[in-house]
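This document starts with one chain, in the form predicted alone, laid out as structure tokens.
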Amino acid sequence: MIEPPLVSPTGLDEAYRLLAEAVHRPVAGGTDVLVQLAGELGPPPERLIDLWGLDELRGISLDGDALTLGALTTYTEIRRSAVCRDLVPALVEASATIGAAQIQNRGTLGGNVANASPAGDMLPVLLATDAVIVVGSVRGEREVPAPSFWTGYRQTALQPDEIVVRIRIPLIADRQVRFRKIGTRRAQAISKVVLALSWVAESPGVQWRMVRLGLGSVAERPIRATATEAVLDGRLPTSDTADTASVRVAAEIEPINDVRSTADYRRAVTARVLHRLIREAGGW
């Protein structure tokens, strides 16, 4: 294995100006970037920047109206946080699904982001929460949807010269968020279909609005289903509904045959989680 020059930034203005200078590969802990080395995910990098010592780019915080988390928060820091638990609890289970202890202690929601596998596991629950991906440079901040971050196979909206600085989620009152894994096992599984599906509703029997379903591992990027959510949007939980959205889904998403999985097998599987979840909402 080639090891690439590594630098390691003591500050984030240090990071920005050496991500201004020449491109570097960013890592956090390092649980992607060591397979991405052994060539295992395309050529490596050829240079490498370290910013696990940036403590800017760490903590919890309610910010507002909005839960922020810095992007070297680790899975472990999630699953321990009472405000994540209160707030976002679909993200600590979302967490508990990632790899073993070690992954989760140094793993990181902002390597999860930045990799954008069309497998990651949190990446649908951002999705579902309307979360909004904070990025860095030396030109400043700005703020990325996160249906808009990822835009293709492994790709994103980052310029070479930013990264991941915080992702932002908005808290809305009355909000209820659902999420689903399924692997090979129970644990320590990449997904074969990843979901989240979150809607507003004052009480039961309320019909449900701001409907929003993220997938993983269903097409070549993490994606909102749109055309499902208008199936659900302004209707009930019911069996009609639960029927009619699994159709839809079944139809709207682009799985592909691989060495985890078939299509069709995908396909078959989101329609029945997405029914299932439907079906427990409504308590039936």
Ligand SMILES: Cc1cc2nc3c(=O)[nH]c(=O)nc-3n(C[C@H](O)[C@H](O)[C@H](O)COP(=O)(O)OP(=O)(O)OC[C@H]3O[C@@H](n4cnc5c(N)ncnc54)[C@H](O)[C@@H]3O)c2cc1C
Second form
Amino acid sequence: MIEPPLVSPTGLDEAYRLLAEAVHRPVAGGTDVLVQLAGELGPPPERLIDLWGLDELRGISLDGDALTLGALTTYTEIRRSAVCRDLVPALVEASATIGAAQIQNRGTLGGNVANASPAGDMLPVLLATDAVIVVGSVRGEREVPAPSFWTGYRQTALQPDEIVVRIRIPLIADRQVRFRKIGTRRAQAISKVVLALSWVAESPGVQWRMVRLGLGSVAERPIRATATEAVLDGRLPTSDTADTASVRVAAEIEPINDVRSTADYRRAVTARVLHRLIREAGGW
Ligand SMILES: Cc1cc2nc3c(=O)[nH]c(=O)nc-3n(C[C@H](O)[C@H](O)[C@H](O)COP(=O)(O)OP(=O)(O)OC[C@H]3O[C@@H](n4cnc5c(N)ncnc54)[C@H](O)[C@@H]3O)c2cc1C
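Swap state to the form predicted in complex with the named molecule from the form predicted alone:
Everything in the complex follows now, all chains and molecules, and the chain you saw is the first one.
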């Protein structure tokens, strides 16, 4: 394993300046970067910049009508956050499925976002909640809606000198969010399929609006299944709706065969899990 030079800025402005001067690979918790150092996932980094000391990237707060999480927020912090549990419990559920305690103590939400794995477990939740990724550089901050952030296999909308600063999740009245991860084990398992479904309905007997379906491990990047969302929008969670939506999602996704699963399994499981979520919501 190579050991590239590492700089440790003490403030965000200093970090931006260093990133503008030369390309550095950011290190947050380091749980993915350590794997990258082995050079098994593309060329290893030439220079590292340690973000861990940047307090500007920390904290969970209510910010008007949005929940804001600093890029360095760890899974353990999300799991312990009463605000997350009250307002977006799917964030807490998803965090609880990541790795095991060691990874949850050190791994960060911003790292999951920037690492851009198609199997990143938090990413479907961010897609289903219309999250906005706020990125920064010497040029200032800009906002990237989650569906535009992951642009291809392990590719993001980040420029080489930009970092993820925070993630903002708009809070929408009467929104429900459900999360499911299918892996080989309950811990230390990379997803075979990961799914987050959200909808807005004032009461259980009311038609769904603003349906979002975020999916991981079924395409080259985390995706929203917009054709399936269209099937669900304006409908009640009936058995007909569930049948139609599960057929549609199986046709919409493009899973692959790999060491963790087959494309056929992923397609079948995605359809079944979606069916089950709709059934649970409909109470039938
Ligand atoms: C044993 C093990 C189990 C794991 N289990 C899971 C799992 O169940 N589910 C899952 O989704 N992931 C899992 N992971 C992957 C990893 O832990 C997560 O993706 C984690 O969120 C990465 O966060 P980090 O802070 O450690 O990122 P780092 O390793 O520090 O960085 C990850 C990538 O993002 C970049 N980066 C980090 N922060 C920023 C930023 N603020 N701005 C710009 N770029 C940035 C880095 O340059 C790097 O390319 C596992 C990893 C290990 C080693």
